[in-house]
Amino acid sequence: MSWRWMRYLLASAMLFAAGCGNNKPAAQQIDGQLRIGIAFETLQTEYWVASLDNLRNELNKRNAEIVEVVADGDANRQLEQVQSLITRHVDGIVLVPKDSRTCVPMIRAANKANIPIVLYNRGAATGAGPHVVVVADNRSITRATVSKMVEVARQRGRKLKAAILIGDLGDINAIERREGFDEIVAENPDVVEVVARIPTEWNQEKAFAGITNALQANPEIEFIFCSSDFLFPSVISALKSANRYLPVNDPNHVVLGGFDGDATAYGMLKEGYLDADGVQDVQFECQQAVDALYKMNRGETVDAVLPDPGFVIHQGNLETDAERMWGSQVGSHK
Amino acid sequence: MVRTSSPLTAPSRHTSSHTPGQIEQRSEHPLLAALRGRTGVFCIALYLLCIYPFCPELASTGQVLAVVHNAAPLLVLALGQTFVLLLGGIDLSVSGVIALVSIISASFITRQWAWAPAWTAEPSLSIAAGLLLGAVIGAVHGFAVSVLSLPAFLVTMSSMMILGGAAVWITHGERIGDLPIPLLDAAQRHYFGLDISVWIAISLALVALIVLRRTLWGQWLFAVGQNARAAYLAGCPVTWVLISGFAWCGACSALAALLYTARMETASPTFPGEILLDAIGAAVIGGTSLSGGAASALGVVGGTLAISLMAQSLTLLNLAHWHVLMAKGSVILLAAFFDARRRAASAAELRS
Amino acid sequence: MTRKLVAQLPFIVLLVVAFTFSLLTPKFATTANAANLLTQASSAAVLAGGMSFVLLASCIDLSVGSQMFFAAAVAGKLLLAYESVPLAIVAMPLVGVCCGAVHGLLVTWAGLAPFIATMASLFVLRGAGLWLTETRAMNLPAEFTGYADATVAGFPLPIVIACVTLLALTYLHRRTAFGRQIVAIGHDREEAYKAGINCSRTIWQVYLVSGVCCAIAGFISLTQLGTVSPSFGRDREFNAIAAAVLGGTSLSGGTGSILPGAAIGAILVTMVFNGLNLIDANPYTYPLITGTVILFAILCDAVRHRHFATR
């Protein structure tokens, strides 16, 4: 009985694989079109959804074939979507990698095919093979943000309780931040103390529990740094709550700073709640990394990393470097 | 769908040409009789030829090779998970499980505790260590279920909380990477064209497909399934059945880990939960009836293709993961209801 | 006597855990504490009594939190296209009752067991939400998130809401016909329908009921945390169970009190974290503690379950 299945199952296969051995690119491309890869581990911050938006214009600006894959979070389904994209003969990749270390293999599938691969904004660990990463430098952009910060703290007088919310520890650009932030405190330990390091693994919800309980546990916090204006939504409802939500010149003001430069920040900024904001630029970064995959596919060599400076806006250079903001030109996103 | 039917149970009315001393022989057309059968099958072929104009690349090499390399862990856990819905249990620790074992396992190969001696560095042994981990996980849940008669859902679910939470606490977040080159080199490389993980996950396949029906220990997992009072009257050890059930389930889902992490070369301490969802939706798609007493292994390999199949072909569709996963829970809703109607269907049969 | 101290158990817990809290800490006994911790668990409590409500009629809701995360997602589109506040408000619980109505549906009519049914559920309303945002977070604007700091009559109206919500669910509970019914039908199904209990409707309304609780607790939450992110909800469900087992719900159906029990028990899982927080405890202990409060009410159901079956 179970041999009569067996029977069906093998046919079934036979038939199956008669179709098999089709090994051609399915898609008939138009002579100097490419297919590019954009696998993304989430869209879940205005930077990401920026970056996406950027990465289709310069794609479409050069009439390129585009493939989207969101993996929300999981680094098993990334590696997936990743490897699909490379059996569907894509001639690029962009990556935004859920962790440094697991899109290492990912990384060296792409290096298997010959298939050119770009790092976005975010790095890999070491031990991957030849790859470029296209990313801003994110510690000197937050030692230049924290020191904004800790200028205005200094008008107080008086040493002022910090806490931090820090991003995936898997994510290098939240360690970064985090050792830019300690560093700048270190230098300056009369007026900044640090009495609170929440983790928050980029999550919404941790995020706005860790710094509930934080005011909850320390009511004297008086200086915020986000690791990532994306969180600030539940830094505002927090501080909302305890009634600390105050303007600059207000005396009991909680000194603010973030990192991205979205257009939360900007609205923020604008109205006078943000002390300062660490920008990167989502238009070159999305830029060079096209340009990157392009020249890689035309047999160029590439810089391994291709950096951004970035730079940091506060409420001194608002008026003038606002435009070089993104978040100023992008609109309340839908 | 086929089902290995243990000495103990109704005939089953799908054989209707082995079983002697069946009083109605409706005839009907061989065909239709053939497939009702394998119904599990039909739907498989049915469903690969409607979807193949829209996605030809389905159909190439690299595609059906994308999907088999998917399956295999998938399968592992599938496995695992179809030893204890035989059992009339559930195991939804699946991801907790995966993590703390991947976590320890790659601890241990990579020396992170300064406390554990030097030999405990040695692959074969950290992974032996992490398989057992599993084990003795599992045997706890069937403990829990056997002896102090806790329902196996719940059980399962605050294990599943609590052995991640124990990962998170071990690791306070972090993954762990840098395992050692040679052995990933290892469990990456390939054999006639297949990954290891492949073969390992045949070679479980049939192991489990020769215990279900050859050994005692089988008919056993079928008969407390199907009625564990009379199985216990029959002189069946009904505890110890279900506990090593459970074990097995556990230690299925620590190799499914230790294949995640080989293939990741990272060991996380959290894993997304959806993995559940697939090694469930693949046992029952299989033909393993969710109240316990009938699976068939065979069919758990079937269901699990189904499963990858379907994923990658809606991913080649340009479909987003959310539309898999909506398609996924669409597609187990649609198994289980055809599980209840069989149920149903036997159970007034029987009455009759 | 025992069985009297068995029935008051949930109180006595907290109180322990309350003075123990206070013991190890000065900053737990404030007024200022007391009421964050109110306002904190309105949603937890909301949960716990749609499931307690649930549990009654001895099925199971596991979709919860994916049901809020649905809920909330349409809410956010809505608020986003349309920038009317009130016709989001207006469209969650709505959205409860429709999801609600296939849950009932697949249980009653399909025959499906509640769990598979609801666990199914669970993924096919997560993708059903991160399909209406792409993963994309969605920012409420400040007229939304201002009922998370309103007040009604001096009370924050998140605990306003909770009240309310629990009150109806208790009156549902134990002074109307349907009451007794899911009672019935909680500690033996053939033989409420024996009784003449129309036990698929009854089964389905419940489903109902726990939908608009999921879109209420939602509410709340969303208001609190002003954003719709992809994990919105996410592991809810464990913390509404164990919420309701700890409040007397019994997981076989049939006992159990939403008022004060699943109160006590969104309050009592509420201030194991606040207290954990305020005594400054590990975060990456969280979960173990979370997991282990989970284990501890399913044990404590168990041993209940076990010493004091009423049949």
Partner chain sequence: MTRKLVAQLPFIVLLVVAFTFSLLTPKFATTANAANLLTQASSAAVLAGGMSFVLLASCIDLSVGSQMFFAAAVAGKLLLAYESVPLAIVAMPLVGVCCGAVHGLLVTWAGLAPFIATMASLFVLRGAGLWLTETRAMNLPAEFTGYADATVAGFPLPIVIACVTLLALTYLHRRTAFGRQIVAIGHDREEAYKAGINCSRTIWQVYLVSGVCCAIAGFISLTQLGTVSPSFGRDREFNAIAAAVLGGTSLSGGTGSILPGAAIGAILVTMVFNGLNLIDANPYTYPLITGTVILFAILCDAVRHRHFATR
The other form holds:
Amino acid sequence: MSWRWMRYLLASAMLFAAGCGNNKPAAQQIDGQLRIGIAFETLQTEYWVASLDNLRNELNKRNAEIVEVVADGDANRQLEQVQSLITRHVDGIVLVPKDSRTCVPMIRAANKANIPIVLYNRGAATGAGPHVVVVADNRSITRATVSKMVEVARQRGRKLKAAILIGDLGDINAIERREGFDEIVAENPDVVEVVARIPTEWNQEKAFAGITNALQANPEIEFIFCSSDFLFPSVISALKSANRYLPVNDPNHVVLGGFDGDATAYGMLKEGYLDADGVQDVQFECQQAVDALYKMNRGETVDAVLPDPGFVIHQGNLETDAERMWGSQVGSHK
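Structure of the form predicted on its own, please, following the form predicted in complex with its partner chain?
Only one chain is given; partner chains and other molecules are left out.
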């Protein structure tokens, strides 16, 4: 069923209900104001906080009524929250789900109520039902980031031992980042040899223990890709403990790369410790999410996937591109 047809059915139902005591204020539709629900699974990282702030800004520009809920990592609670948004007759939902599976009943509930739903930064499993996804092109951004790291590593004139910190593989973003890393490594066997694959499940304690053990087992590691900047504090701590956290101009520097574009990564770049970082364009993603909801409410066709191409920031373009990095705008770095 197309969104145009769904919105037609919804409009017809509302006209019928208007004469039957419908409790949704008619003025809300007359003056063009929409009530939009924002449902975040967590606000654990700077990325999610920055995303929420940008979504608010985009909706405030349109004089929208905003209803916010946060599930604190509980998928069952998030389903209840989405159902609550539906009973409050929101005109659209921006959903940040825990993973591709838990959001399926939420999408189906919104579809049943003929409410447009946009998934922000994480996609849904196949067969979930009509929805729009605004998501970073994780694989391409990772490929570009690791390619820059390889370019730096190649200057050493020898093969470097490498490690990757892998995210929660229940998250499609983590899978695509891992695959992007693996593809570039496979294309450059003369430069990089992976000796440690560290599962983190997006958990700082697991990340710290994993990278610490990897450095002890393979003290020659000189190349580390971190699948989320959120985990950089663990990487930094482990490298400092091993006396390996050194600036890019030091001959014993460990080539470092990450993904997200947060304030920690910005600080590491500015201080000369980080080689490259794949940046998600938060403002672009939030604009796309809000635009999609408004278009669907007008009955316009919207692509099922709205990709964020992102970009790579590194020591060579930091001076010119720093302002594009959302982490440079998030207060002081750590």
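Basically, rigid core = biggest C-alpha set you can superpose within 1.5 Å across the two forms. As the structure is a prediction and not an experimental result, all values here were calculated from the model. Residue numbers count along the first chain shown, from 1.
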Once both forms sit on the same rigid core, is the C-alpha displacement of Val90 at or above 2 Å between these two forms?
yes
Indicate whether Ala71 shows a C-alpha shift of 2 Å or more between these two forms, with the rigid core used for the fit.
yes
